[in-house]
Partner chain sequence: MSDQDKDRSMLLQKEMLAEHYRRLEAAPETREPVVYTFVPGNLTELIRSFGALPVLPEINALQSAMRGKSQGYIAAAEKGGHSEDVCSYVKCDIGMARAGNVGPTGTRLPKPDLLLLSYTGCYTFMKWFELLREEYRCPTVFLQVPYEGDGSQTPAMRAYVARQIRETLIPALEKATGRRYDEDRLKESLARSRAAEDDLVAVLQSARKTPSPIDAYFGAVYYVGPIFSAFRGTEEGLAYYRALREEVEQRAARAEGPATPAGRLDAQKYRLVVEGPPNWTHFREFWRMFAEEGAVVVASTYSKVGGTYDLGFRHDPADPLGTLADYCSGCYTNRSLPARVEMLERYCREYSADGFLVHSVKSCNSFSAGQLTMLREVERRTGLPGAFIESDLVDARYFSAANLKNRLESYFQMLEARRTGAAVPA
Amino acid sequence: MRCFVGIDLGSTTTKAVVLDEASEVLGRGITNSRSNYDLAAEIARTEAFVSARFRLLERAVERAAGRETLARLLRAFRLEQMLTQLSALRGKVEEEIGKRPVPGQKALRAAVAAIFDGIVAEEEARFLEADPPARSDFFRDAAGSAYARLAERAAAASGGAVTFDALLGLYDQCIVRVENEPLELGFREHIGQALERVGNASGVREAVDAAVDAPLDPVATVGTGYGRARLPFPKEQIRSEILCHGLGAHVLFPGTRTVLDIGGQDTKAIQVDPAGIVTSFQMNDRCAAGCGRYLGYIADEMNMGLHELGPLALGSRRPVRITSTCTVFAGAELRERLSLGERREDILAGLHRAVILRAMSLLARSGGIDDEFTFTGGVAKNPAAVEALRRLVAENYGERRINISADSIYTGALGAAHFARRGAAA
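Could you show the structure of that chain by itself, in the form predicted in complex with the partner chain?
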């Protein structure tokens, strides 16, 4: 089966999208960009192909055994993947313990065994739940939060023989190494084990085998994003993220005429024509003021998760006016505001508004906001930013349809995949 690949090497995350010949999205992959772009691209791409194969499998299994079986199979597959990664992590942690002074090793080994056994048990229990709570797609986040929780318990149980900090230190040391090794995602093996786990329902194995064996032939790939120059592609296969974002937004919402993307390190305001071709664009100037990274610093400063900022800010009734979105001074400004006795939610609401105000000027520079208006990038997931944007758009441009896709993080990769398809067709 012919397919087309788009890879978006962003400053924070790397995304890949696989399209089939009917332009339907077959698969998507995402990973942290780290300092190694080549590796990030490879991992995202592999993940996208796994998910593409999955999509094929889903189509086949759904046809053969119905939706419910399919859902269970998918979860079983995720579980197998998780267990493999956990086992890799456990191996590294144990290896690390081996390098420590001998007297402490035994207690550490016991504690670590308790932690990993605990996580495995939790994961298996999660699998049995009908509707487990949503969580991060990243192994680092999912495993990390469980590890920390169980490490606290293990430290307490050891009666002082091991400390929480020591256990967490082991995790921090090893997680990077696990992430930086391309994982044997072993689709075939994992799906086999997953099938066992869901009890080999009739017809499912045949459908799975057919899907697994179907050849996926990536006939064209286009790379984009901040690190695109690092991709080992010929120049014709590289497109600027501006073009890819414009086209991606057009694919997601065909009525799109204006696109705002607020990513980690840059903000883009793009105007596109009815075919999704960029007609004008503006990017932020050289500093990262007003970009996603700025909110990241604020979250660090407040000792909060990035995803917690927006919901807290929404609780504000009297937003503080923030005049500077300078990343360098973010911490100082925040501390002074707090010391003046301003409420956290009011400060946060002001900060979100300041970020959106920066975006508003880029939009104005690029030619304003036309209907429809599509908002993408990590900050589009932040409800307080979205709220501030809605208000400012209405105040300054009147009624505009504002599109936000749950998959907006893939917009650039999606556009790149469409360029790959168009290029192959031309």
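If the one shown is the form predicted in complex with the partner chain, what is the structure of the form predicted alone?
There are no partners or other molecules in what follows, just the one chain.
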């Protein structure tokens, strides 16, 4: 099967989208961006092709065993991937301990074993849950949260022989090395292990074998994003972020006329015509103020997950007015507000409003907000940012249709994939 690939190499995440010849999305992949941009692009691309094989598998498995079996098969596959990465991380941590012939090494090894055994047990239990709670798509975040929680418990159980800081330091030192290595096992091995977990329902093995063996021929690839200059593609296979986000938003919502993309490092306000061609734009790329990295910094300061900020901010009763969204001063202002007795919910609501106010300024300079308006990027998943945007758009422009796709973070990669398809057809 001929297919077309778009890769969006962002400052914080790298996304890939695979299209078939009918312009339908076959698969999507995402990973944390790293200093090794080539590797990040390859991992996202590999994830997208794994997703594509699941798409090919979907119809056959549904016919053979039903949607429930398909959902369990996907969860089992993700579990096998998680266990493989946990094993790799554990090996790196134990290797690091071996390099440190210090007193208490035996206690340190025992604590690390307890942590990883605990994480594996939690992952196995999560697989058995009918509706497990949502969590980050990234191994670093999912494993890191569990590791930190269990490390506190292991340190306390050691009676002072092992410190929490020592355990966390081992994780921080080894996680990057694991992220920078591709998974040892591929789709074929992981799906085989997953199949053993869900059982060989009638027809499922045949559907899995067909998905594994299906030929996927990527005939064209286009790259875009913050790090696009580092992508290993010829110059003619690179497109600007502005063009790709404009086209991607048009593909998702054909009535789009204005696009706002808030990513990790920059914010883009784009105007497009009825064909998705960019007519004007404004972009803030001088610093991370008012972008995803700013919110990430706030999350770190508050010792919270990035995904927790938005829901907490929605509980605000009286949002605090924030005077600056400069990342350099964010921590100082946050600590000052907390010391004055301000509620976390009110501070976060004010921070989200400040972020969107910066975006509104870019939108005004690009030509305002026309109907329809599409919000893309990772920040579009933040409910407090979306709520602040809805209010400010209504206040300044009246009622507008605001489109937000569940897959908004892939908009740039989607646009790049469509450019790849168009280029191959030319």
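Numbering follows the first chain given and starts at 1. The term rigid core refers to the most C-alpha atoms you can superpose between the two forms while keeping them within 1.5 Å. Small disclaimer: the values here were computed from a predicted structure and weren't measured.
- With the core held fixed between these two forms, R344 has its Cα displaced by at least 2 Å.
- With the core held fixed, the Cα of E95 is displaced between these two forms by less than 2 Å.
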